[in-house]
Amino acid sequence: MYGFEAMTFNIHGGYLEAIVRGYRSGLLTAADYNNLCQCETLDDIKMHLSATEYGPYLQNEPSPLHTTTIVEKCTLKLVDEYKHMLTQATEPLSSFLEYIRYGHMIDNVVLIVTGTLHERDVQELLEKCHPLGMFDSIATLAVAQNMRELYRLVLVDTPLAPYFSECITSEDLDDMNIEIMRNTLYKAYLEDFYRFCQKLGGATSEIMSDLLAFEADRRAVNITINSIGTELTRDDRRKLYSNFGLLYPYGHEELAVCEDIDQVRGAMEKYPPYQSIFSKLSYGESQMLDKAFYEEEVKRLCLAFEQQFHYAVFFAYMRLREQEIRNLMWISECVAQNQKARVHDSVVFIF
């Protein structure tokens, strides 16, 4: 029903689309970032943020401040906004908003399982979990010894249950298995989200397909680079790639056989959207690749706001706010550790 959203979209989605566009106008600008990069202490950062929408969340925090406090409070603002939108949403928007949470749920599951494997305190791990990815039985994840137990005891009653069908094995959990589990879950989640958006149709389907395809391709590149020099076979690597995206299927065939970063680069440069990303890097270098991908993602997310009457603005806003929190964390860490020279290294400007 592409082109006819304008007739009916505002009945259920108009109020929330207006809300999310209002939230977007509160994102920090390049001028804000330039001011933040000049700060000498974390209290200076707090003072500057007091003039932004983060002000009410930080105003009662005593000195001396810690980076974790700033990140925690900024994340709390994002969670409050998300919950407000979720309580106002009706189907299918409420399901769409729920899908946005599942990525954080997967990260939390992996964090708890990895922490338990290394005998960390469960309470300490729970404090590190992202609040958007919390669910009722998350604390009991610590009892599981292998994937099957993890699924049977805990995850069967969570929204992640359908994604686990592919990675239930009786092998004991170790670092390698946990990483494979994370990527298998993410693959199933992205494919499910992609199918859901296709069903919605219209502008939502068109814009979200592009954003999710980019996410799937980025994960394929990261999986390839991280698995170089490990015991992961080519077939295992190929199984972790999502079955959609610009690289699917021929790019995946090439990435599966790559042995070093320059071969990855050679495979990716055949695709014009990614050629520009890799052209920013010198040969043999992968450290700045994350930043280059984030910059490209931010560009695409901002473009989502150029169209009206679709749900992709909710996804784009959440991602942009998360990027902003990453920026604030980097700036705060550089200031706290007196590394002002590196402050611009990982900041991705949004506007």
The other form holds:
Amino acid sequence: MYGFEAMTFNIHGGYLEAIVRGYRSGLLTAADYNNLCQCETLDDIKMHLSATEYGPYLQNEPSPLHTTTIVEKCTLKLVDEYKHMLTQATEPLSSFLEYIRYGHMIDNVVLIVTGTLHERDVQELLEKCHPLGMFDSIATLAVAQNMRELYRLVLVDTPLAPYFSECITSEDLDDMNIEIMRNTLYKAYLEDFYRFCQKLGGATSEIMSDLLAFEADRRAVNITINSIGTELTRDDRRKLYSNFGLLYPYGHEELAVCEDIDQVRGAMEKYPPYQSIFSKLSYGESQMLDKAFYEEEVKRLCLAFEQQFHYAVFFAYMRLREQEIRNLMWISECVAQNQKARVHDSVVFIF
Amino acid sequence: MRSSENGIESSKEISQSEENVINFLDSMDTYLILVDSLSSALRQGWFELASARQSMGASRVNSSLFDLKSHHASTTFQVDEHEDIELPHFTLCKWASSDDPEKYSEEAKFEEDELLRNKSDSPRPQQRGATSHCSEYQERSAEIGGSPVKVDNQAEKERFKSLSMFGALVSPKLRATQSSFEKALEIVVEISNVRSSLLRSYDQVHEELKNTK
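Take the protein just shown as the form predicted on its own and give its structure as the form predicted together with the partner chain.
The next block holds the full complex; its first chain is the one shown before.
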């Protein structure tokens, strides 16, 4: 019953909610970002991060540092925290936490399949996979020639199996088919996660519905913009949009026929939450759209912590950490390329 | 009479040597501008690549996705060294059809005379080059019976194909990265042609200095 979670939540979820709120207090602040943005070299960044929770992960890294090393080590911290929470969680929280990984699993599957298509070494591809998306039989993906084999040989025993029903064909894997597979899998995953949260009910359902709807809408906009000028047909584009969200179904109908960024703006400005996002952009420009969406997402994720006794805080924390890692990657790249004047183009402050 | 003829000849020699020095200085100036433009184009390209990684994610934009399958190059570089032409001439042939590499859909020719002539109009050679080769494409495609629209479509198709190693649906930031590196490649070819001219001018000036000693 919604509103009575306070009576029972802490029996199984109290410890981990306290843990995740503790983790949240370790997120970098605006003062940390200001210090990082003034660094001259990557070693300076390492020095500043040594005073944060990332310190133990970076302290043994030799100079000269590379931006990918900083991102890799920061991601390891996130993975350690996630694994600690997962091992302590009971149902249904453990299933909820598993759902958070599935997006990364899809990305890893696509990375392996694409890399294999391009005749890359499997070991090299495995090193580039996100650690949260690893599973036992991932290396076997390299042997599959089409989606049917992909499913039958490897993915049938993974949590992604139910998402494959919509994209099993015997067509050979090529760049466009892989892209459609990626987006179809992600669509099925988001819808499944949405249904799971709805079943949980209460504050989890209310807050996660909002966050997942935003994710679905953002994906729809990105798919639209990225497919402008490509061979993807309108029907195929429409099929990649999720069947929920603020834009479903009428916004999707308009987005499916957009041929340029201004038409996308016209479709999105009819929805008040997205009007504020597009008002930050000038006409014909889409460079700052990613940052505008990230800022909106961070605002919503931070609001999830304002309420207690629900699982959305775990999802929010993972997403906020991923945003922090994106920020660190961007700052590192700007410092490495001596482009410090552009550092605020993509940094999204969390607090 | 003889002294006036000698005077006319010597003044002609002086003006020729001055012209050679001016040509050398002009070439040097163009070369330095182009090197600076190349540095800017590459800097912009790398920055946009970082921006594309930020947008699409590190798993979608990384070197492990480069295509190692053997395939025809869509952009090739030609060196023309004929007896009639004093200097080697470098040509970039962009976005040829990867299905039929013999058929070039676009060519960019950077004539050193055109560069020197247009130097005074704009300090940005890559824009001049772009303007010059756009008009050349239209003339060339008209010669071979094609249309500018077909040429553009073929080039767009090849651009899309080369980016598809990162996925069929890529961010506009990645396409901007491709444009920046494409411009950098054009500037490199311009630099090659200008450097060739610069070295010739230098040889001429050096020869004259030796003769006067």
